[in-house]
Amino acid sequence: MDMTPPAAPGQTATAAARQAFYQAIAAHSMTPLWEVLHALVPPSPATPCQPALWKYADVHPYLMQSGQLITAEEAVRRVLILENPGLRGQSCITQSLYAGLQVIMPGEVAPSHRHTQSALRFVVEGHGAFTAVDGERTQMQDFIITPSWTWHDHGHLGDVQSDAPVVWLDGLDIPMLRFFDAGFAENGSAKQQAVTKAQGISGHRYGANMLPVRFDARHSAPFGQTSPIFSYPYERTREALHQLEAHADIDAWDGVKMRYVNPATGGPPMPTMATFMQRLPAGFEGKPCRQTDGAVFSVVEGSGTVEIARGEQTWTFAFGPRDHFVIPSWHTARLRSAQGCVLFSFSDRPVHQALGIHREERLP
């Protein structure tokens, strides 16, 4: 039995008048703000994104199967997209970031193209692949950048019979540029771009704590605001993390966490995406924190757990080498590792900081 008291005659008349008004202004492509204000300006960030974990043991067979179903040349880029469970069908891992696992088989070439989207690559498994960016080729080792609107292609020089495929994590700002309607792409006229620069020249020129005497970051075409170094070897990063673990204070929330930088500016390697590497020492019991930038993690080595909470919901993921997980915006996360681990991650923090909207809370 409905026990709701009947509406007063005046209330009924007012509601009817409002609905008639709404229908009238809808014909002129207008709608009342007061009906949606609380959804547009919520008391705290309200994201449809969900925490998620992709176990590499589950993903790997499908990556290998994709290599049998379609060639890298046919696919242009043979990638399995890591879609956020709350954003299925939108080809994104957060509302501003794209992530996928790309596989290239021995003897293959992923053809040359360029696009306005900035990209990062983080090698997950295998060796023998290369990437070429703006006429310079580098072996695909660890963390690599593809600046916006630079020609790039990938290949695997290994032997078809004896060498294994190479898998890497792709991170791009595709959803961000889609929001701004600023996505452009162009295919190269040749399968592979001509190599015109000595391998490693960008590292020698920009990666030795020096810059060319007349270098101007504002006019450093084709890199623009992106780092002129496009390959960051993991062996250097790992050594720094372990030395800091041994000789510096351990942060109670992050362990030992460092951010990659553009050596020309001191800012992030890419204008839209920040990249990080962190070491959680053995026995680490992190404190909880949350921030407005959603972050994507790739487990480099070791194992641990991440506990993610939002309101009354809690997710706990146990992770190991080559697993991937996402912590959405304003979700409280707590990292733990019994044996110790190393995590690579990227987020849209530079955009938050540029707009003055980044917020972080480190909880006790």
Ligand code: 1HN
The other form holds:
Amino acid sequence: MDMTPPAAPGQTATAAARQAFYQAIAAHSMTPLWEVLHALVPPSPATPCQPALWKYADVHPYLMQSGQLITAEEAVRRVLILENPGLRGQSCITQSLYAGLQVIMPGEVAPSHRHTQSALRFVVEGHGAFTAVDGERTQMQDFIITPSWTWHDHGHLGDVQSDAPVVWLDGLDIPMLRFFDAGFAENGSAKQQAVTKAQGISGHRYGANMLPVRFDARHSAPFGQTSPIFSYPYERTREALHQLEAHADIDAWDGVKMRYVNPATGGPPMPTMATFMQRLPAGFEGKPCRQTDGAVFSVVEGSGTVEIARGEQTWTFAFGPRDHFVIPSWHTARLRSAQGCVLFSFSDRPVHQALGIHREERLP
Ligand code: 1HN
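Follow the form predicted on its own with the form predicted together with this ligand, if you could.
Complete assembly follows, chain above in first position.
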């Protein structure tokens, strides 16, 4: 018996036969590769992720309003997610990275929990808050990491020096863990974890260009793949960049750009996310470059512009202190700064490198 349906007007018999075939196999959870092959292996990355800029002047009032609407404790984490306009509803800033701005008010606590997702914090505004990571407290300032499966809680004592909110950028590998279906989480038994270590001890032990004599990164749980330092003070970073700008070569694409390291391995502080600090000298006109790792930027000091291009489209963002922007995978970016500036950024580069798929192109 001939099962071929009659061709619809304008449809060839072949097309009709194919459609009927697709419907028949769909009932068996199958679908033809040849209809999707081109989209599956594009000639170059075809990300739905879009370049985007969040001006702090626009964001700040909403952060403060959120502080009136819900307590940190009720929210667990009071965060406004920086959601990529091309990925709405997916709680991510690139296909592999999550970013949000978290606010904590004096007197508040964000309760203790742990999860397999790794987190980084970059403090944007305010001081007087602290975070605790696996029993050690540190000031919530500058760049802090919360490695996978470490207990963490945040608090703001509201001291005499600061009764203002503290705001920081959270960067997490949430979409990656979702992709791998490897997310686990646990709440602490107490709101705040017990402090079991002296404040700053990990910095003294691992952050003074030395390691304990028998330290072996490969066998030092929980540090196998994450930095044993979890606080990287900006003062030292800033001075290093300043001296390098004055006395070393300026890279024509990046200015002076350094990556944060795990001092025990030389690798990134956490296995899924690389973090960078970069200084563009006054008058810098960067050459264009593109890479497969999508990157999120937080402007620390100064101002400038980033021009981002993909195909026929160009986006130009003017940025200043506390603004945030995202450069998606394989978008050509060009940084300029008349006044000079300092930029913090993070990306999924370590994963690209571990998989041998990282590509970078520095254009003339
Ligand atoms: C989290 O634990 C924090 O600890 C921030 O501050 C943002 C987003 C999703 C899941 C866990 C934090 C988070 C998060």
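Note that the rigid core is defined as the largest set of C-alphas that superpose within 1.5 Å between two forms. Positions refer to the first chain, counted from 1. Owing to the predicted nature of the structure, the values given are computational and were not obtained by experimental measurement.
Large Cα move at A24 between these two forms, threshold 2 Å, rigid core: Yes, its C-alpha moves 2 Å or more.
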